[in-house]
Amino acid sequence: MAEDQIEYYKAKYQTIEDLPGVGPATAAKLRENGFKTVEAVATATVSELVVSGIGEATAEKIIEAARKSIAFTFVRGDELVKLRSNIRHLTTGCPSLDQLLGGGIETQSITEFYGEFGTGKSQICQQLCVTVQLPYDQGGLEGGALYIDTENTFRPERVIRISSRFNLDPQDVLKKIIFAEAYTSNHQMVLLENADEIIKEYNIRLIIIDSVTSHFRSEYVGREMLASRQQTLNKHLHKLIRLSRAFNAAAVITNQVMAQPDVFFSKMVQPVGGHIIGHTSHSRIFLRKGRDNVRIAKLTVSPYLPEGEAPIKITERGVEGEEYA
């Protein structure tokens, strides 16, 4: 394979204007509905440029034109390691932490903090916020963080804190820092469909939802509206996950917990989002409280990484190993 092929990530055709077929009448219905960058239509299905009312025939001509030009259908798998040397491991600042994971937060899919009220799931984003700007050779990205709230959590006090820890000027981490506050499920989905522009112009290499199913949960009620609160939310996650492959960036979700009521005498939890989200989050962290102000966070779920447990603790400095606090 030539050396510019394996260029994974940099696209032939830097507008959407490039792109074959596309002209202003085109152009202007994909930026309406959100397609604004060639990554964003190259992860899109057809159905939902038709939606945009563009032809079918277009629509597959413009997807093809802009999936070749950064991507490829079929490769042998010692292609595949090539490609997947861009993947990168985006440190926690949490040694123990990073053990855990395999090195950090991989970019190129979905991380998942899950747990109960209290057990540090959006310290841990807040901290992420702060080494995602570390150089390199100390574990972060170089890059930017799209921060989606959803419950009023982030807090820009916490951050100033944290970033004095790893030696950056608080100021300039923040102007790194793109916020966005979502006060409804439909507003969430809105915000990330219409992020892959926002993602290009600042350099986000990482991108955050805390939390990922609260209003889901809040405006989804009853067991008939299920079906469609799961069809909904599988949606948003493959939005997400299609933008971290498309920025090659690091995408982390924050998840709640319910109690199991048929067992007894226990005090099991289990996230909410059932399959949908199991099956979408390809690393799921569990967070529970310890003795002695100790987290314990468990990597219950990794496509190739063991089930595993490691001891954090939340400090003043931020969230630290327990052999660091």
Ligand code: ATP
Given for the second form:
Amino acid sequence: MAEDQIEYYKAKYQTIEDLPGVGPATAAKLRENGFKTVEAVATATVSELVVSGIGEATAEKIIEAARKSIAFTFVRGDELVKLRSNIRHLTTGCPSLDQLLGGGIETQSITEFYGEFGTGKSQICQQLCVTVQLPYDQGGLEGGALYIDTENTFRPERVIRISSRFNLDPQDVLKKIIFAEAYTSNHQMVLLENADEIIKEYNIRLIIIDSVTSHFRSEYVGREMLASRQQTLNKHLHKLIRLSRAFNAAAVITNQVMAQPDVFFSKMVQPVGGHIIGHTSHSRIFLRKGRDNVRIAKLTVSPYLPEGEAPIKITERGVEGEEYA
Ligand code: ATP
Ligand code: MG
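Rather than the form predicted alone that you just supplied, could I have the structure of the form predicted together with the ligand?
So here's everything in the complex, that chain up top.
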């Protein structure tokens, strides 16, 4: 466990068997259904556990114990300050972009890069897989990356090139990137739902979904499917935010949009249950093409930062910050 997680993540129970009310039979059912860690139980709903064959009363009891164990319940304002004091910023490797983001990509929340094709969304994601591994004093999180790729655009060669720019051993870097290709929206959701254990095992501090929306767009077509699409996507994003909180990790998603930025996400981050996610935050960065390899990043939504723009460049070395000419 990373040093800065200790305060936030003062887990009382280490394994699901430690939870009061969980005997061998219940533990087996939980594992069988993918609830393999205390975090997974804490972020489950009662009905999910009931479907897994666990009685309702037990389900309620163990979820509550798991949530308490990882400090997920109501928090006092002063405690919230303490919790938020554990938020870290992950460098993008581009000083101009870091500055726009108030120091980098925040942990414990979702950051979305959206823009047209070729605007550098996947390039930024691949670079973050490298920078997350940097030491804290260089803006990293000293952890690994989990990369869920829906468009088959992740390129290890690119990561190798970027690693050497940051003076990291490319082979070591690749070992700390856990990659999964998602073939359908359902597959994408299942991958994330079962990610707890791997996140813990590999000290993952960055979770990427590139792109979060492409499968949903192609599978849920037409107005009549809009509501179910939003609902499913909402569930997916809530799982993501819960993971980012539980592990003090940064969560980054990409979303391709046409020239006219859409409102795909605008209504998406209201907490569904309200009780777990009282302080959901979500930053959005719009990318557009400039001249040649220049891209302009614009912070369009932030919980607390002013809007602003930063130029970046996509080069052989990865994504680089650029000063205004
Ligand atoms: P999409 O919506 O299609 O997924 P994207 O926003 O993810 O697009 P990226 O794949 O991140 O786009 O960026 C593609 C851009 O990166 C292209 O302009 C390409 O020329 C540039 N690029 C990729 N690799 C290199 C490289 N090795 N050197 C310089 N530029 C590169
Ligand atoms: Mg892409």
